[in-house]
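Let's start with one chain on its own, the form predicted on its own, as structure tokens.
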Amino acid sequence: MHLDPFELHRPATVEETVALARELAGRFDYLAGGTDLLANYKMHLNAKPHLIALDRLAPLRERRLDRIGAMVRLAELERDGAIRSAYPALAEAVDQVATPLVRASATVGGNLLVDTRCFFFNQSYFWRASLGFCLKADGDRCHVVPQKERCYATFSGDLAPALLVLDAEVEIVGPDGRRRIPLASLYDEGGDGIRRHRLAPGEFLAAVTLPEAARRRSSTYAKLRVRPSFDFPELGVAVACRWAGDRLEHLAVATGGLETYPRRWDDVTAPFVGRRASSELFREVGAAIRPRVRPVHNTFLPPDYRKQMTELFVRRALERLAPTSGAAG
């Protein structure tokens, strides 16, 4: 494997960045931390002629408890203890993505937007070619689902679940200027592995910030993979929760690893609030969530599989964040 040549542009500023994207419209890709998007362009995935690298920009590198900096690494997240303190499943996830050494380039924000990868992708060009190209990458059929219209590649991030349970936003930047949106609308729902978050042209994400209330939530974090020491999640699953004794008065719960983009299940959650814990209520909202979530047969674990351990996840998860060791009640 070998990187074909890219031009590589190191911007000092916003400004800069943004003049550069306009410039080089449709021809660049940005680079974060380049732990996935370096590894795509080894296998000849989607490559761009150039490359604006983001690590010069300073507001990117902030980290403060209400607002974490896209270009972050999670290395440094894990040694933040604030905010490991702030935010547990935050905590959690990051030290579940990959290894010490890919922590050390990867960013929040590269997390958030990493490709969604599929058996039928993540391959080596020959491999690709020996098969026939697919939708996402010089082809125009998916073999997953055999069809011309749609892909089925999925969201691999580990941060996004966890962000999502704590009401995360997201600052955006781009040649039209600066906005802000809840994170669950960074992704596309209605989008596939193709087309899956919403930034326009040129835009950026700029950092994360995270709403007072987060911090007065427990919240925790799950990841299933076949090898713990490094894969990207075949399922993640986080929890949050706001107790008042031993009565439920908020649950967010997010699923990552099942589908083309992130997903919060707000609708399924709510009839839950109000009630008390007890291994009966864990049950049920872990059943609730199973028949909702549609994982495809494109990643190491079979869907069925992954069905049933988001269901043993998601009660497993309220248990670790029940008020008293004996809800069992």
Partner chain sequence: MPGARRIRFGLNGHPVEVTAPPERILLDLLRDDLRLTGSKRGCDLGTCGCCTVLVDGRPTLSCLTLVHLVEGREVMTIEGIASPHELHPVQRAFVEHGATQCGFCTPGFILSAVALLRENPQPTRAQIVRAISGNLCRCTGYTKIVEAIEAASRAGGAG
Contents of the next structure:
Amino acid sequence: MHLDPFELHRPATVEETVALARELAGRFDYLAGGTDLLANYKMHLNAKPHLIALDRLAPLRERRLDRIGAMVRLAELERDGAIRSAYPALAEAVDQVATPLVRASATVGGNLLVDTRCFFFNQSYFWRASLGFCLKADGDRCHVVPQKERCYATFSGDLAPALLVLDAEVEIVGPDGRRRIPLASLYDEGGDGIRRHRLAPGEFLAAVTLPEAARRRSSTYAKLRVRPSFDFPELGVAVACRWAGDRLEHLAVATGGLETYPRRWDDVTAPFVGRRASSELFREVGAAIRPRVRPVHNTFLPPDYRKQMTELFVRRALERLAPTSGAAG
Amino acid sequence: MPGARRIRFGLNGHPVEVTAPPERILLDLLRDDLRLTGSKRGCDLGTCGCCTVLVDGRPTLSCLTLVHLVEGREVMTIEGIASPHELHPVQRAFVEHGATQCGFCTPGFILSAVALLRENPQPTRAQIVRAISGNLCRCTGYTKIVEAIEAASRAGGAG
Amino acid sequence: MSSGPLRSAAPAAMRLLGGRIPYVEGPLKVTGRAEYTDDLARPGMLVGKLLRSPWPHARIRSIDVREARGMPGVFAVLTGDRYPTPFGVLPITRDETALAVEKVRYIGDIVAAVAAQDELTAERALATIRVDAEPLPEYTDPRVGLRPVDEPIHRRGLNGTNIQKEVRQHFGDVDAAFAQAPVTVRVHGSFAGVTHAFTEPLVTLAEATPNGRLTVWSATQVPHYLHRTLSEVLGIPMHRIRVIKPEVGGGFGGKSDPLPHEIVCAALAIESGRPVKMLLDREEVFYTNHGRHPTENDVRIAFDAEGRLLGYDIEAVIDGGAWSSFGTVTTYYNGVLAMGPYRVPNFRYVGHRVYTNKPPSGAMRAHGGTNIRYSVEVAFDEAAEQLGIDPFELRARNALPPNSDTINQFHISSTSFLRCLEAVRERSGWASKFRQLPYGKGIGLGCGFYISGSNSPIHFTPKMPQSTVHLKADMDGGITVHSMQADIGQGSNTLLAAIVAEVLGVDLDRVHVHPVDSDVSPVDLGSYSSRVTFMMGNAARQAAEAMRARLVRAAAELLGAPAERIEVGHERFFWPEDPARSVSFLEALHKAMEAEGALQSSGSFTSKPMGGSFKGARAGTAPAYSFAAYVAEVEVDVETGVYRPTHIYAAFDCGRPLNRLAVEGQIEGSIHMGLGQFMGETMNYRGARLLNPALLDYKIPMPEQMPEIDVLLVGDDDPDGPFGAKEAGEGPLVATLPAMANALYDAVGVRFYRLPVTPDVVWKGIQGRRAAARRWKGN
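Give me the form predicted in complex with its partner chain now, not the form predicted on its own.
Every component of the complex follows; first up is the chain already shown.
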């Protein structure tokens, strides 16, 4: 397999990067770890004539407790004891991404923006041509939910749900300067598998920031997949909470691997804040989230099962974080 | 080749300079240009681990690595692990414990194992299993691979 | 002269065999220096690429290759009309062509081929080829193809259907047996297709030279059949074709058919006059397939009240995909490989293998024996429960004895099946676990039976040995071994060297196994049907014994002793009456060479005629059979259905294990592959379209999923096996799957008849049982 020729730009400063982005508008992709992008390029999936590599931007590689550069490799995060103990959900999510070989190259930013996946998209040019292509690449219709408007490809990052429940924000840099938004706002719930984030043209992720409050929460991430390595999530559930005694003071639940974007379920979980820890409570939270998730049949495991497991995974995560387990914060 | 540039990097302890276009993949360069064929092409998409090399000591998928991005870095392939006259302890253990059958995945496993033992000379079984969980073997069922890495560890196989 | 068998030698007398012998090529493999086909290069080498069909079934009206032919850097363009001679691994079902002729039959079928200066040019050339095709009805459900169809996939389909092979066998009186049976069980098994997924992709390098010869290097496990097929299709006599098998990165049956890309690559080399290498990408490897057939079987078994078998009544519908491949054999095997390890007094089998518009199915490790074994062993578990007999006891009561014949005239020379049962029962702690582990944990028994080499060579004319081994010893004291047996990672080179070294009494490093090269390697039929240890092993022993006889004669001359009294020591020959006096191996060799120069010897193996005289009687006959009894333990997360095997106890009868390291490796690897088929591997078709032609989406188990494995080798010597050995390459797979199924049943009280058993399936099963208010172990 080969890559079609492209030009590779390796700017050394943020300013240079932004200038390049402006110049190459619409004709480039940013290159982070490359483990997803280059595999897609080899399959001729939406390849561009220019790549702007972010690997020389030193600020993007910085790693602090409250700010993790977008170009920090997952393998570095995996070995960072301070970050691990501060954000268990993040550590658990990182540990479960793909394989050690992928994590050696893959980055935080890359995982947050990893392209959505679908049986009908992540295929070779030949395969897709034999089917007449699809909405997300080279075609005009969807084969998962037959219609021509919306792409149902599935968001398949592991870090996003974990960072969502930790109230992470992302620093974004682009031709119009620098901005910081809640991670939740990065994902476009009005979009689809193609219009999957709210970055403006030319913008890139510079860092993830985490509030001090996140370190006072207990949190966890659980992933459903067929094999304990390699596989993308069929479901990812992150939960963060804080208990005052046995009273729930704060609760955040986020899911990934189900729909075209990761989601945080504040409107569902809000009514449960203030309740006392109990198995009923845990069950109720899970049961409240289940009907809201809408997986489609474009991954290995059937959507109905993934939906059922969402309820269970939420319940189990809460059980794990229950105050009696000593994880109270 | 449009955009081809001269790229310098360390390869198995020796500096090399190659001319490569931006889209040149490290695995292709190693196998086709430099004729170092120990790194294997099993899937070309990062899902088998047969192409594993060490970049600055860390196991890396050479099939998803651009040559331009290893500029100035140190690449170690399976050809650079043994001294000319003696196998590396991990290699010896793989032979003695039957950890290689068809051998096609073996270079990748050995590099993953060598990197593990350098970082953690006395890994637990679970740590070994985790360290090789990006390398696919279709012959051995991994049993003897894990045993070989354990044996290399006991023999002081950080190398 | 002392060329008699070593069978009588006490095991202690063996220096190498029976021990743990590291692979002779190990140091090359661990250093990256072992050469696989894609590691080779020839001067001026071109890149060969294939244009594949996007249609599952279509009639080709025209193919326009003019633009491709005219492109700079393109040296040859081929379409099906150039080499249309049909071929197939079985001479009776030649229905494949190198490139599509008239029709394409599956998505991925080869339509055209290009040889160009590089990959990019080749791909650009392929993109210019215009294929005008008329889509035809696509057939993806084999049951549809059992009846006449509008457009049969092949003309040779039975009576206008897509049936490729129909087998009907009846021994005894099954209806009478079932009529009087107090206990009958019935299992409908349904099995997704699985594929070999060897790590080395398919690859061939070919070069035609001006001396009229064609050299082909290929990742093949059966160089001889490739050799024949190249000759047939390309119209070149075999003696002008040289087939070389470099190191092969796994085969498992997937490199045993002569494959179309191998022929196309050679054809491109002929057409272009340049060496051509064709490396398939992973997706193409999935399309080439020849993996285990998607299968549905219906197995009824009758027992008397004491649990004695009364009869089997078996039906199978087998999804063959686009071609015949080994399918005729597959169709028989799906019935007759149920003939062991139990005595079956009445037997009926109806099997159909049906063409579909999918990539061809073929032979995969434990070919034909895996899916039927699953249904039989699950049925035994159900019968044991119904009869109130322990599953071990039920099997022991029905075990075939050694030196017996089955009702269809398979001869069982040796079987240690009872010892397998005893050993695994004890080691696994069965008595204190079965039905006694807490809910969610389970233990199950599954047994196995497999051929140790197909007795019928596929090409039975001319009648020749199935294996030949040549030895050459020259003045350097090295012994070169030539044979066309194909080491694909299973360790046959090592075994070959070890047998020679054992017989001659020399160190292993004296023996060099020459890479397979048809110019020098005498024919051996290659690596399939678990035949290598048995057949090549016997041939190697015979060759080594012939050479030993001459060395002994020379030693006797030097020692002034009678040759028949000379014994072989380590690197020396001596006369026991005066053991202080001996001659070294080298002295004896040099003495022997005075008469004739370098010593050469030859050994061969031809299996005896066997089997009955009815139609299909040869299918499944083998010079010996392997037996297995496995116990699996599983842990199920009953809320998610996620489960994992925690321990597999594998008692196996491979006769005498000659290289324990290799035998264990085969068993562990077989268990891994069996677990893959059970737990998640599937050729996931939507209609004719394969949704997962990639290693990310084809779920080969990872190291975290592997159980602890205890290998128990308990076989008695087989009377005809080399040094008492039988196969260990395929039989070890089959018991894995039913052991898992029966363990899952013990854990959660749910039977699984459809493979793979993914977590959602287990979860659904548990939900279903609860919904029906059926309790299991108190839950």
